[in-house]
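What follows is one chain in structure tokens, specifically the form predicted on its own.
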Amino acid sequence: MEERRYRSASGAPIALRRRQHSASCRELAVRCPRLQLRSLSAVTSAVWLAAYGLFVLSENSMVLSAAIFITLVGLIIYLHFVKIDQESLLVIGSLGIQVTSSYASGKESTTFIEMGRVKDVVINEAIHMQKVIYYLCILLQDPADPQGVSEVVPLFQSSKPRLDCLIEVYKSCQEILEQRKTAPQSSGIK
């Protein structure tokens, strides 16, 4: 297992663990920051600061009350359905490619795509808010038309890495998908 240390698009650090399994079956993950105590404890702090100030002034117990259950919801939320840990990606070729997002409550969330169904994984780019920023998509082939793609499947769309780290995820995809290609010609299959 070999691990390297990247940026994300908005400059947070970033680690990619790369793990080869087998010469035709490699696991990509990309591990987040976890949440830190400091900015979860500002949140908290100014809910309830907030929540004191308004109970000052109408002297109504129920607001402490409600900022109270209010923090404690939001952060089982946020944790459950919002704060990705890590997000994973299994490229098996002679299955296909399973992508799996942790969430921060221990939730995980897989997609599980057949081999024959891509048709290629390629690095696009997209402009947000004045900005070029890179992306890993897989590209699904059409059914109805061989020479076509039906669908696009973003990858890493929680962690955002930067293009140096896009491109060694990049590699490994197409090696076994370029294994795939050549396999069947020649293993003398008649």
The other form holds:
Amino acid sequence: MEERRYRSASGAPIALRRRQHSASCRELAVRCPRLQLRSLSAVTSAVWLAAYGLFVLSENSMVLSAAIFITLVGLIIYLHFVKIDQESLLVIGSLGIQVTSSYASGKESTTFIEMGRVKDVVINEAIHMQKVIYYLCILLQDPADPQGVSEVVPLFQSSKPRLDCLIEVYKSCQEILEQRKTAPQSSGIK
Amino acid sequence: MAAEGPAGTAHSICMVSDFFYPNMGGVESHVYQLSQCLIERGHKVLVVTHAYGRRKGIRYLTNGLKVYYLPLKVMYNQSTATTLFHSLPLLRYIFVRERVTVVHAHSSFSAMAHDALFHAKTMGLRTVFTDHSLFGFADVSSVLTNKLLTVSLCDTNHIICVSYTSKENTVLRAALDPLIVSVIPNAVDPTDFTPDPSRRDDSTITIVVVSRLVYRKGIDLLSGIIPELCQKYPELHFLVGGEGPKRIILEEVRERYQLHDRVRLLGALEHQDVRNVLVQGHIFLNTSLTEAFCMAIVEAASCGLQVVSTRVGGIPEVLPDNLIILCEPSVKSLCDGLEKAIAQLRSGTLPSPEAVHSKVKTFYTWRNVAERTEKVYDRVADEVVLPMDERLNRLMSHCGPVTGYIFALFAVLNFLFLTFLRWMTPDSIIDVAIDATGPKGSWADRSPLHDAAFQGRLLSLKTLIAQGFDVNLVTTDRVSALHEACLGGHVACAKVLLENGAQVNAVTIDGITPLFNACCSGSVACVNMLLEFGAKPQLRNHLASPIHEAVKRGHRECMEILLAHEVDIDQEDLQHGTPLYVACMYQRTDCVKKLLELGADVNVGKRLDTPLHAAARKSSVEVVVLLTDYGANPKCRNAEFKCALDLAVPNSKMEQALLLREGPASLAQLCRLCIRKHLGRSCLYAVHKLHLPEPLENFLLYR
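So the form predicted on its own is up there; where is the form predicted together with its partner chain?
And the full complex, kicking off with our chain again.
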């Protein structure tokens, strides 16, 4: 297992972890920085200050309790549905690709794509918010038309690594996909 | 493509305009052609425009020309809204990641172009602006646009106009120093506009008009000219291509004077169809009321037509006097001009279309335009961009007291916004985009082996192989050297590669095999040799089919060889249909003939479309006659529930030919079809076994 440090498109530091299980099985995980106590306290105090201002104006103590309630619920929702700590990619040559994102609360969501449906893994460019970024995506084969692409599955959507990191992941994926491609062809000729 | 290196340094140019493909027009093709020629000259070029419908994001065109379709809201007439600020984050990101050195904006109607100029100046980049249109000075809207133009251009490094009239106009409107304004006219691709005198009908005189049917193009004048001349000359016909709000006027005129058979309105034309319309005429009429540089008359002259035009804007500069008759923009003057042209035509004193074409084709080429534009870039690169304080001074002194101060304030705000953005995402965090432009871009990872194979340099190919180059080396899109050799039609090279173990059935990313490429180049020897080395003549359904390609390009011999190797003659490709259908689509008469002789099914095309539909659509009478002789059913209806007759152009020879074959066929024809049906596909050989008298046999085989 090896770990390397990169930056995300917005400049935050991220880490790419690579684990080689066997020749045709590889796990790649991008880890985002954890939730900082500093930003947490900054947001909380901002909300509470605003609530206190309202309280002074309206002289209704409901505002204060609502503020506490909102901060708590907001934090839970943020940790459980928004903040992703780690996104990982498990590529198994003969089986498929498994994409896992782990949320800060410990919740995990996993999707699995069969190797038969994977057409290729590519790096693409896109306009995202007010930026133009590179991203890695899996192209799914269209069952009706073998040349066509039915769907594009973007990877590492929350961490958005920069190009140097993406190239690293891309190369690892291609090495395994390459094995898959050459294997059936050579047997087909013989 | 001879990529001579640029004289100075290679620039990284960003073309910005609201108008680009898929929108069609003069500015769009100017931007595209200029970009392509600049890429050829070794510069890096990218185009930035706004999103068109579902076309947004980043696309690549020919030679790796990168196009950014930005998701900005369109306000009016394909022009984006301008707030001067909202586009800064994205444009700045693009300028930084592409390492742009020169920002080249096009068209004064394009709000995005002005925005980009404004931001580029704030960022300290060099700016060039091309003006494509003329304006008035009188009404309120022109006064306002002129004011905006003054602001936008007063600190732009260089301005390019398309004609001297346009330069005069721009210099006056924007109160510029004439020294920073250059004139570079537009160009026409002369190979697209070649004359073809056989397509005209010399028993009549046809006047062609191709223009948008709008007020600016003088369609009201046209509606006055048509009835007057039609009364005077009974053999005169009008052919009008284009669409627009003024079409209704022409339709009224046609109705009132009962000219349905003599005035044809073709509706909107695709650019590639323009030539086919032009070559049908003798005289080209342009009635524009204002025009900076008229592309249409150059295209018409290139097709060998006599041009009659109004004397407005930059038109008098465009063509030499002996190729154009200039008139005042009035019905009377234009009629006189047309009568003069008709008289010349009748007396035969006009130069021949070929002579005119060979003269015109040297006038305006895109390479020339690119060369001259490059000089402007070189000049601009040596200039300094105004620093902020001087820019503010210029704005305030140049643009009047009120506007000047307002825009100086905007410039300051823009600078503050930029500083904020630089603090949020520093330039160092923005990834440098991978450069894919040009033949040396990252798309082109061809090895020397590919080049040698493509150019057919046998000796160097052998040397390279001897040096240990892998013959099966492929590019990113999996093109092998064998593919290249076959595309170039170099048998000897292909043979060397095959003998050294090149894979004969290698497939590229686009599903193309060497055999397909050989059929594309039409090299019979290549096809034969590939088949000898075991190439599969018929591929799985999703791969590009060689026989369809051979038919499409009209390489009949390649097609015959493939058929002799047991390719299914009625193989229906999802994209192209059957070979017979393709042959009809591309009007390859000898292929159609051969396919029918060899027993192709005459009624199978592409899904419900039969070959007859294709032939009718392409108005090739000869093919239709062939098809019906072989028993094509004219009553077959396609997916739109139309039969072939519905697709033919009204009152054409095509329609007559189809109408002739409406009723029941003759008895002899019916017998022949019946016998052939019973004999099946091998008819050609089976007929001999019947031992019929020779005339009968010949009749059955259509000899």
